[in-house]
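The chain below stands alone and is given in structure tokens; this is the form predicted alone.
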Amino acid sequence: MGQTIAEKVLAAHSGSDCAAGDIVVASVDFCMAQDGTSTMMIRELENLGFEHPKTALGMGLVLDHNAPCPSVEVARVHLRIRGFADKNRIPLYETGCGVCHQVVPESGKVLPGSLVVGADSHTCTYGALNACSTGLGSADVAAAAYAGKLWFKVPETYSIIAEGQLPDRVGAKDLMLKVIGRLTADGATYKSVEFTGASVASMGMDGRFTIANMAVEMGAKFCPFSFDEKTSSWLSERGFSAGAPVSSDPDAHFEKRFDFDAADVVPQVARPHSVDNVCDASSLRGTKVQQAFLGTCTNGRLSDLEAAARLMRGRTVNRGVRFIVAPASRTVLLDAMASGVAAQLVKAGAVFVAPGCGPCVGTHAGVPSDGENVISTANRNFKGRMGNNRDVGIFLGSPETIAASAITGEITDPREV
């Protein structure tokens, strides 16, 4: 019997001929934590007498969730993280560098065939680079940094095949929301999910990062994409190695298969307060929004900003709507500035905040007021997610849907603008 990507990666890192359901102890290539999860990890490592990470490519710490710092209490946390990083010579991605799930791939620490863990649930994002990556608790990430290895249960794998091509103004976010709406928020719990098909083959790397990022929203452990020319080009353009590409064998066993026709996908929106509460964007016309947010580790990349800017060309943000943009990294911001995309969004009425998580987690910039509706490119819309649990409605959509809604002042199918 052939093996899936997850089985091959865990076999290679554990030195065993493992299969789904087996328990293995596997070497970890890289680990990371962000400012919201580092404190417990640091405490655990200090208790263990930590000296340096034993993971093959080391570790990284990122200040992104509460950056710039919103309070004295958080400033103390940041100070401790900086001190720990300096003492142990650990790379620190400071305020303004960007979201962990953008700056880590940009650093070249995740390569095809890698096994990566992070103290953030959306670490599965790196699967776009043909890696197996997953979010864990802070203590588990501390164990990986200290020992260089962790135990894993080898997951079963689901095959999701998206044939056909996505229509104009319909993107990877719409496809993924469609998938989550069908599989549900716990429909792929502890599974490795592989996306294939003509739609995926033609999709750019930014779109693949979007899909891999949201895999955890249906419970997935890993979301590794196959290695192809697009993966190779993304790596080589940045001067990174091609790593150890891996693909599922033709006779690999997939526990379940789900088929989608990308040509039939229309702009999707996840309604409050669950990511799988999905409907067509057009069905929500008339739903007023007071804030639109473009950014996060899901859709804060250059192509996302470009998609929104195309829709905003010659138009302005509707009176009464706050349109906030948070680039995923400093690199993305610089590219958006150089290309004129940033200026175009600002002229239309958008407000840029520092590269990072921005309003997504709800600890500082962009907290909505009571009873307001927000249309966002983020990956979660749980009650209280953006810092206010008083009847705030968070709707999730694509960059195009967010831009269209900012223009009209209500949730809008971008094909209608």
Given for the second form:
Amino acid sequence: MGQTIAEKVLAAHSGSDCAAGDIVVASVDFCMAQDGTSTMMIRELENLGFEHPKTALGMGLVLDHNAPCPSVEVARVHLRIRGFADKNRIPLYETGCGVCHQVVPESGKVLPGSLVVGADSHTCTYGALNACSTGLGSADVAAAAYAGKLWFKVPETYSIIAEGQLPDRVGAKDLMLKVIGRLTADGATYKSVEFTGASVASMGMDGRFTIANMAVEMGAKFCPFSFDEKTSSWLSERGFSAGAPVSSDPDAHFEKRFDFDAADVVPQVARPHSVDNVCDASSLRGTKVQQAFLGTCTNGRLSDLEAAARLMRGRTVNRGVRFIVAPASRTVLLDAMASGVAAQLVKAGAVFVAPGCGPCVGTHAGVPSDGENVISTANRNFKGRMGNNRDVGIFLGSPETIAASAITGEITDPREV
Amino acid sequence: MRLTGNAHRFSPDDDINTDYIISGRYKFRIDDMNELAKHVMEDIDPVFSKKVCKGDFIVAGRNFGCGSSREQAPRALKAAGVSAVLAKSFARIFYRSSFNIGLPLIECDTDSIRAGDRLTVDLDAGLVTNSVTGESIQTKSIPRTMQVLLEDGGLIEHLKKHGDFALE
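Next up, can you give the form predicted together with its partner chain of this protein, since the form predicted alone came first?
Okay, now the whole complex, with that chain kicking things off.
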């Protein structure tokens, strides 16, 4: 019987001939934590008598969720993380470096075929690089750093095939929202999900990061993409090796298969308060928004900023809307500055905040007022997510939909502006 | 192990995410789990932390604990006195984290349990007894790996005890 990517990666890292359903102890290549999850991990590591990470490529700590620091209490948390990183000579990605899920791939710590864990649920993002990566709690990540390995249940794999090509002004985010709307919030719980088909083959790496990032919104554990010339170029342009690419065997067992026609996908929006509450953007015409947010580990990359800027060209942000942009990393910000995209967005009325998570998780940089609606490129729209649970509605969409809505002041299909 | 306490329910009770269990508004700035426990479930039941008593159960539908990986979620529930969560299914990260920190999760059909019902959960027998309705509910057995972690007092204590993973 052939093997899936998940089976191959876990087999290679556990030295066993494992198959879905088996429990294995596998070596972990890299682990990371962010400012909301590091302190619990640090406490566990100190409890274990930790000296240095035993993971092959070490670990990274990222100050992104609450950076720049909004309060004295968080300042103490950051101080503790800095102290631990200094003492143990662990790379620390400081305020303004960016969101962990952009900074970690940019640092070359995730290569094809790797097994990576992180104390952040969106760690599945690195699947775009043909890796198996997954989010875990702080204790699990502490255990991986301490032991250099961790136990895993080998997941079953779902195959999602999106043939055809996405139409103009329809992107990876729309495709993924369509998929989540069909599979639902627990439709892929504990599964590895492999996306293939013509639309995925022609999709840029930024789009693949968007899709892999949101795999956890349907419960998935891994979302490894196939390795191809796009993966190879992304790595070589940054001076990284191609790692050990892995592909599913033709006779691999997929527990379920889902087919989508990319050509049929239209701009999608997830309505409050769950990510699987998806509809066509055009059906929400007339829904006023007071804030639009472009950024996050889902859609804060250069091509996302470029897509929004293309739509904003010659237009300005509606006077009733605050349009906040948080580039996913310093590199993304520098690239957007160099290409003129950043200036274009600012001239149109956008407000740039520091590279990082921005207002996604509701602790700084754009908490909405009572009764307001927000349209956002983030991955979650739970009640209270952006820091205010008093009748705030968070709608999720693509960079193009966010830009179109910022222009009109209401939720807008980007093909209509 | 036998646990006894009252059931707490929420509406709607599917897809209760970890943001609802403990909001980002609190979890980033409060490090003390007893302080965090005062805000547990606040966004979907503002008075929950005042109602919950030591030993009580949260009873929910599908996909309990989805969303963020924040380990503060199971830790704050435990600090609030919750002795176990009963649900039709759990999200993956929350499932591992709960056993890692010593909070048992029970998968069973929860439809017949009402808020306020007095429950006894027998983890070994895999049985929930409802002393209000008299009904007994069979639970899914807890996987061996998770039983080992619970018996050892969580993942970190397991590693300290064995010096390695000893899950078989």
